[in-house]
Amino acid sequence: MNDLSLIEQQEIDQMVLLWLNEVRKKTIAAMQQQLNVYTKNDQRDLVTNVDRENERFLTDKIRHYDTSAHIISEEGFGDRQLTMAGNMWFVDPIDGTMNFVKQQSDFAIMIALYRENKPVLAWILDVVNNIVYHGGPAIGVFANQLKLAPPNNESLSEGIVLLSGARLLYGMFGYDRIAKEALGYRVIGAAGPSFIRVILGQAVGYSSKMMPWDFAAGRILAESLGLLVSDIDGKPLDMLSSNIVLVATDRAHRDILTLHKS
């Protein structure tokens, strides 16, 4: 996979949309049955048979299409990567597993493609509503077939901010001050649905601790729409480790950094 032309990127985009349509059908069917639910690090860190089956399906599709692919994924079917060299794919087979298990809403399936550490394409599938938010800096960002415009550049006090509930509860990273300054705040409990709300202009910002598969797709879509994505100190994200991620409008980003550092 050399430098990708616009047409090549559009072809990849359409191919991944077909994969996501297939994996969505599998996920919806599984939701009608008894899920096998397990814990990982603690009782709130859940994984299901669907997480694992979806990841195996998607990583197999990627490796078949791109034999030089490197994959970073959540459930163990990816690779251990030390650099962002080459074609790097990120896969989150069920983002928001707690929501998936307990609510059957506010969860997503996410894929992202970076090449030589540069963002290329991303996909966030809202499984329940059957909407894929997809695209990149070259082809634009779409909700299914509808091209999205950049959200309004509102300040923190003019909009809703989305925050990590656990860190808000314990007053970490200035989240308590940020919540008080915002017009309102919400806790969604999943990265994909939260990124969606920001790129649609339903929230002016979102911050939480995330792993690379949590933020890789959202970063591409957000930046392609003119939003700012950084760590909570305003520094570039480390694509190979966990970060306290902040995505926001330009004005809200400045407001949040000021409150965090105060």
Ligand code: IPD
Contents of the next structure:
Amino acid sequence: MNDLSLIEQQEIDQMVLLWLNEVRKKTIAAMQQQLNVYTKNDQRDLVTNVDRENERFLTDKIRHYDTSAHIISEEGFGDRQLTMAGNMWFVDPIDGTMNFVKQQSDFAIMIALYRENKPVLAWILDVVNNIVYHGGPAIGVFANQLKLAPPNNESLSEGIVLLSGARLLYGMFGYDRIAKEALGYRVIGAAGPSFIRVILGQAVGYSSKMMPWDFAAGRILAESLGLLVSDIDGKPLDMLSSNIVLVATDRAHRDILTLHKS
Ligand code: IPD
Ligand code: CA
Ligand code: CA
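Output the form predicted in complex with the named molecule next; the form predicted alone has already been displayed.
Up next: the whole complex, starting with the chain shown before.
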């Protein structure tokens, strides 16, 4: 059970919104300067000084506020985590680093809180447009102060599907069949901005291979709006490892699972 009262959850939500406001200002200021860009596993896997500074800032805030916090984050300031017991915070300090570096758009800062493996609260900050998508199963989902309604339950052939470009290119996981069946398909190149489009009903589904910090926040917001989130075989996500994640409307979820298996 998530035993935090509604008021406690609203207080945490407001506090994290203040952190995000601060980290947004730092990020915008850093974008006016020369970024230091480094590669990690390969030439497409980028990290910048802003990714690292943001993660240090946010993990410091979390640890100061919640002394029992466990943190899973991308750039090394988190903990090594083997279970989902207790308060688990997920941090992606810049999601879509290549978009951040090359486009200065379609990137996000993401935080999620799970308690005893149950979704509690999530935040996806669209830095450039200054919109935070935030909330959870108890308090509802908001774009800044505006409460969001569940998106229409459209099928795959009625809407746009978002897919990982690399896997679409090589026809993995049935992505080629899924793209053909959809009304349209797009590659956004970042998990948070893709989740936002599905949450807003601009896309009927999104699938990509993701790490926990890529999908932890999007999962909470999507499920809180009645969308389905699973792996590409329809099974529950493993919150502690990478998954081929699928978020979709009920109807598109069914369509995509069928095409994946065929
Ligand atoms: C990446 C993006 C991308 C996904 C990669 C992620 P990052 O996040 O979300 O869409 O395909 O797997 O790593 O590394 O830019 O935070
Ligand atoms: Ca990242
Ligand atoms: Ca990411």
